[in-house]
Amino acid sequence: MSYDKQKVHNRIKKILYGLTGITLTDNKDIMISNRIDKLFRNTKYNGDINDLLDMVESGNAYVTEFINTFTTNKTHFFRETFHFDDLKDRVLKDFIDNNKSIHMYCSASSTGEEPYSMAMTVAQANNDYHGNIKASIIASDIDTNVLEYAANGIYKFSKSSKEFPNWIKPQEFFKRRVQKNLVGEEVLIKVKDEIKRMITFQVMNLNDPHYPFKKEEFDVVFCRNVLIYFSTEDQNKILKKLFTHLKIGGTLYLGHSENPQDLINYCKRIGQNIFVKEKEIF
């Protein structure tokens, strides 16, 4: 199938930005080429790429498949472990000491490893500090496929994996499943129901003008390694929206290459990309 490669790439970038706010830079052209084939597989469409994009752009068909194809989902359990150390030993210990429940938001669920890591941290903090705090976690993503994967809670796991911190014993939070044809030391593991029950997965676009949350609803917000897919201007807009839903004294965790931008005068940095909200934006 022949088409003007650069025009199609530019059109895909424009459509994706319009639908999600995600900016694909010029160094993503190889990725776009590879995912055009994936788009045809996902839609089972056998016509011209521009006809397919016409339908997406008009909203008549294949919008979900388009978004799921061109968004990136890269994650693992306890990524940037120091954030979970802080969550367990500072934030959750304080909630346990004061016998309060905690409400948290994960803004980029992807395949679920981050919100499940948050939930496991709650369970471990209860064990470590003899607590019984209740936690509720809302985890959102724009990709419906990864949310379905996350809700299933089944993962491949290697016994030699280093992604879990030394204070987590995976066997306490997962059940092993029997599966043939896995490679080497790999096994299938499934998140236990008591961990799953803490989390609600939902579809949400961070670029939407308003979020379906109350003002100052959350005690903790994880917004890590997702802002890098947005322009600087849109990053700032997203952070301001998230900030309005974070309580005074609440904690915002950002990814290693992200910064709080215009929020810096309204929060206090207390660790590596860990920020505590001190006052509201007026």
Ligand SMILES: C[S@@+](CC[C@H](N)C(=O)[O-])C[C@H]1O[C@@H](n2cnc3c(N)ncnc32)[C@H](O)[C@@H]1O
The other form holds:
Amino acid sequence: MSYDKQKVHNRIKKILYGLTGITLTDNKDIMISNRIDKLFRNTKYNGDINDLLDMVESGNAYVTEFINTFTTNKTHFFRETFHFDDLKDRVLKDFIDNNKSIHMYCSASSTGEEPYSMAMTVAQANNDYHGNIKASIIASDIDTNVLEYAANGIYKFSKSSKEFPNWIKPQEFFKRRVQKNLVGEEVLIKVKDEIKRMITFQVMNLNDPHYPFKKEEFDVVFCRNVLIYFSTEDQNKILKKLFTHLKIGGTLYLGHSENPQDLINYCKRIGQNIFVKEKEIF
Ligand SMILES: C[S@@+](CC[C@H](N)C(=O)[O-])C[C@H]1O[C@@H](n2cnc3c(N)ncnc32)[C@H](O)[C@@H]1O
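Output the form predicted together with the ligand next; the form predicted alone has already been displayed.
Now the complete complex, all chains and molecules, led by this one.
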């Protein structure tokens, strides 16, 4: 089907920004073309792209499919492991020493590997530091497909995978199942219920003007590898909103190529993209 590529790409960027706040930069033409193919597959729509975009833009149909198509969901267990080392040996050790329960937020949870890594870290900290503290984790994403996948908690496992740090024994947190398929066998791992129970998954758009949480609700906020999709101005807005829901003394973890923008004046950097909130923004 022929269409004016540049016009359609610009239109998609505008709609995507309006719906999610995601800013697609100028060098994303190949990616956008591939995602247009994916959008047709996901919607099973076989008409004109501009008609499809009309329906998305007016909110009449295919909005969810559009959002799910244009998000990038790359993640893995214990990504940037040093954050989980810090969570276990500094944050959770302190909560265990004081026998306090902990409330955490994972703000772009994608297919679930990140919040499950947080939950496994709690279980391991309880083992290592002889504690029995309770944890609750809210995990949100804008993409409904990845949330469904996450809530299911079933992943492919490869022996060569270096995803797990040496202080995690996957067999303690997953049930293992071998499944035959067309190319042979694959190993599936299913998150055990005691890990799953710590997490509540919910749809949420970080670009919304307000978040459905209380002021200073969380002890820990993970916001990793999602700010990179937003303009600097919008990153600042998101960070400020997240910050109001973090307790003073609470910890914010950011992704490797993200920075705290204006928050730097209100928190202390204590490690690689690890920030402790010192005061409120007035
Ligand atoms: C690259 S993944 C990062 C996953 C995980 N935090 C990590 O570091 O491995 C980015 C996630 O951000 C989500 N996302 C993008 N825009 C969003 C928005 N406006 N609100 C909430 N989530 C969003 C995407 O759906 C995607 O799952």
